[in-house]
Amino acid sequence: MDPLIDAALRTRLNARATFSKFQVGAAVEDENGRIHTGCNVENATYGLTICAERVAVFKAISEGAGKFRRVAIVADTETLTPPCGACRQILWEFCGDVEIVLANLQGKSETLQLGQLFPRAFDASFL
């Protein structure tokens, strides 16, 4: 199995999905090869709930990273879950036009460019 697809799977086990029973587990591989996983962690007031990819993002850059190679989102869903519009935000800003695998619990996956899941993009060069 592909380290970041499995990683993503490991991951989504400590999601905190109280309310949607909905876990999700994300991973980025960094440009040296490091992997980084983020979980979804709900919040009663759903507003400060946030989605795996996110924390993932958010914890790679913490922990030094800059630049990134792939991300691997996995829910237990029959259709292939795609980052949210938020998380496509972030994706795009920190991470660029960088391949996207999507997986599942049966072990269907795709993978695709944020480009093709965020075209016409809004980052900073347009500021």
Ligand code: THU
The other form holds:
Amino acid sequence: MDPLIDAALRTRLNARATFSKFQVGAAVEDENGRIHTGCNVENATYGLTICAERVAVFKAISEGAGKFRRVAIVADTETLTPPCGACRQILWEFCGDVEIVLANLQGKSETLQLGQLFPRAFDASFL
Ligand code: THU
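Given the form predicted on its own above, I would also like to look at the protein as it appears in the form predicted together with the named molecule.
What follows is the whole complex; the chain from before opens it.
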């Protein structure tokens, strides 16, 4: 199995999905091949919930990673779960037009470019 999907699968089990019961795992591969993982962490005030993708990217940045190659996202859905709008913005800003690997627990997966999922993004180039 792709080690990036495997890392996201394993990290998904750490999700704190107390309210939605919807567990998500993410894994980001940096330019050195190092893998950084994240899971969703929910909060009783709901709005403070953070998605798996953002946890993974922010962890990676805090550990000194700068550039990224791929992001894997795993959830237990028949139709592969894509990143939410907020995560697309964060992924675009910090990872650029990277490969996004969507996968589920049945071994189904699909690879897309972030630019396909998030066309005409607003970013620092406009400022
Ligand atoms: N969630 C993620 O972590 N990533 C996604 O790509 C979609 C949604 C989380 C947020 C919340 O904890 C739960 O899934 C239900 O929306």
